[in-house]
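This document starts with one chain, in the form predicted alone, laid out as structure tokens.
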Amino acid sequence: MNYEAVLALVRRYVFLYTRSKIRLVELIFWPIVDLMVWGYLTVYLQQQGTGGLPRFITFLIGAMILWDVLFRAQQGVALSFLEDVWTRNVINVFVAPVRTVEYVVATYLVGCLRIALTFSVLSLLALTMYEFSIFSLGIALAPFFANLLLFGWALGMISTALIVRWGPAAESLAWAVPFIIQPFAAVFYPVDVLPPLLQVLARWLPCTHIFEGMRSVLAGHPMPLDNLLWAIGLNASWLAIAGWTFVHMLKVARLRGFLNKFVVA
């Protein structure tokens, strides 16, 4: 692999942030908005009630946060493609000397570097306003947010590889596909409450287990081994099946022109 050609696409990503003010404002936005919302409401909710809510607010901010991780990791990989779709830069990048793992490891650490601010912005800001530390999660905070970020990079080539191959018009597919998953990802609510159908759904996907996992420590139990054993599992066979798709898709669109859908006159 050339790391050379890594580092120049990471910069390349990177100024298109340093060099716009409302790229970067909007990075940090959505997610303080989310932040502000699930976490006034949780309150709210545990001021009416009868001290039958005491850990909703842990749940949840704690939930949020981890689920901005997984969004922002599939976020660094469909939006560097869009990135560059929008400048019109996406033939260039495949017709240079790129091997697809290059530019994969790239979007990969553009992906870190979102992830990097908007959890150190959120965790501060959850510890400002509500008292709550992400960090209360020990030692298992490091083992859910890798498997988080695994699972966020799968999806984010198999966005990509699905707007590869049906072009401009599968855009909204970058931001659509977290959000197809999470009523099934148990993110905000335990599995027991979907139904039984949903439930089998549901424990296919790594983060389901993450998030299963995260309650089950802030509520005082120790690191449940069996979920986090899960959650390697399926990303594991996650991310095999998104890198032979990704891969498989680029291929595709090389041989039949699909990448001319993106060229605008």
The other form holds:
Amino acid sequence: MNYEAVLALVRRYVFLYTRSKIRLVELIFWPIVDLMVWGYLTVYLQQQGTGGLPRFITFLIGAMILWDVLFRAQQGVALSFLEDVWTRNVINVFVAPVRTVEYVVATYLVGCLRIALTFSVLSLLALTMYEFSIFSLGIALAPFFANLLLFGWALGMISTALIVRWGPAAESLAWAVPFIIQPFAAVFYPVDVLPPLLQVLARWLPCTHIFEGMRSVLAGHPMPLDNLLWAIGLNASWLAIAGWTFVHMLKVARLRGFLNKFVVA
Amino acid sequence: MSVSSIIVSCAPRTLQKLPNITVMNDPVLEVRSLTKRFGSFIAVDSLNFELYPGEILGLLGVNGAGKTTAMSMVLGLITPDSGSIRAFGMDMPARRTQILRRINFCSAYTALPSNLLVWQNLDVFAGLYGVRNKKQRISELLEMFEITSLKNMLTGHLSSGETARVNFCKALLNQPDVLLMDEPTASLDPDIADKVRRIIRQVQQERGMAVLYTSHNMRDVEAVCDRVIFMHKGRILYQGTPTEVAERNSERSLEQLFIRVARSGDVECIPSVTDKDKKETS
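Give me the form predicted together with the partner chain now, not the form predicted alone.
First the chain shown before, then all remaining chains and molecules of the complex.
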């Protein structure tokens, strides 16, 4: 692994975000909007429910913050590649002495930086606006966070692989992929509310087990180890599939000359 | 006649006229029977050529002749169907990273991120190519291309000529042994194009850098290239020095020949002077 190349790629995104205030704002704007909409909705429901929904606000806001971890991790990987597409820089990067693994590791690190920023802002706002501390998840927060990060990276790699294969026209996939799985991922509701067939599908997603685990912890139960183990096992499989998909699509792109599509994107 | 003298007689003329470089007879790039098909379309058909240290080799041809596909295969962007590419004695793509460390590329059709400052872009690529003393190297190049004043400007705010010069700086960051240039002067005014040609010549003569050059501007090619390969429908139509190629085909210039080939549609491959022919002659 050439760490100098990895750092150079990471430095590029740091330059990009520190130079562009709009990009920096974009990182926190939509998460704050979501936090406000979901937060105040749940406050309202709580008032109407005369105490019938005691943990509703914590479930929803916790889910929202953790969903954002997954979403930002996926975006970190996919948007890093798209930045090169938009600036017609893909070819310059692909003809530089950078291995695929170095490129992927750099996008992972960029994802971490993006999440660190968004997560900090959202946690602070949730605490001040709704008196909800994401750290009330206690020690469980670390494995939950790590698993969502891993699954976000896997989805990011799959999104990037599809853009490599189908060219700039497929860039909307960078945003679409996380939302394709969201209804089945039991983010804002328990997996039991899904029809039986969709429950089977949902249990193949690592994040389903994390969100189920999160609700369990917020309800005052101990950290559910079975959920955690399922998430870790599934993440290992998803990362392997994502890695294979990315390498395979890159091979196909080189074989069929698709990379040249990015020259005059 | 000894083998070494045959090889020297076949080597491009620049090698013999450059006093400052060690004359090496091994090609830095060897392309053998390179073929690429896209469905039923044959983009490159059994292409053979060598590039020697200190040589500027032009790949010419009308649109669709196979120049860019050939260059993309050399860079590892496209996988050939058959044939081989060896650079510095190493196989591409098996030793891709080691090879790319010693190569660089610039094209009128690629760009550096427009939302970064000029120095930031060069700093990033210096990191990717493992350049030592990055700051010093960047300053030298900016000075060489007379764009030191643009160092702190946003790349997206530069004119096309300035952008092209920043691209050249990026292409020379790692002091490449082989530089691949795809239509490098396409967006430049004649003055800047001339400056760029002189700098490329200067670097080539000082360091013995080899250049693979594609262009549609035949005057550019005549001014810069030691040897040209004229491609048509993926195959070599003619090769030799620019003057040889034009004269052998009874044309006054490469431009006239280019126009004739472009308008004639199907052209039979006319045998011309190849390295093999030269060896046999000598």
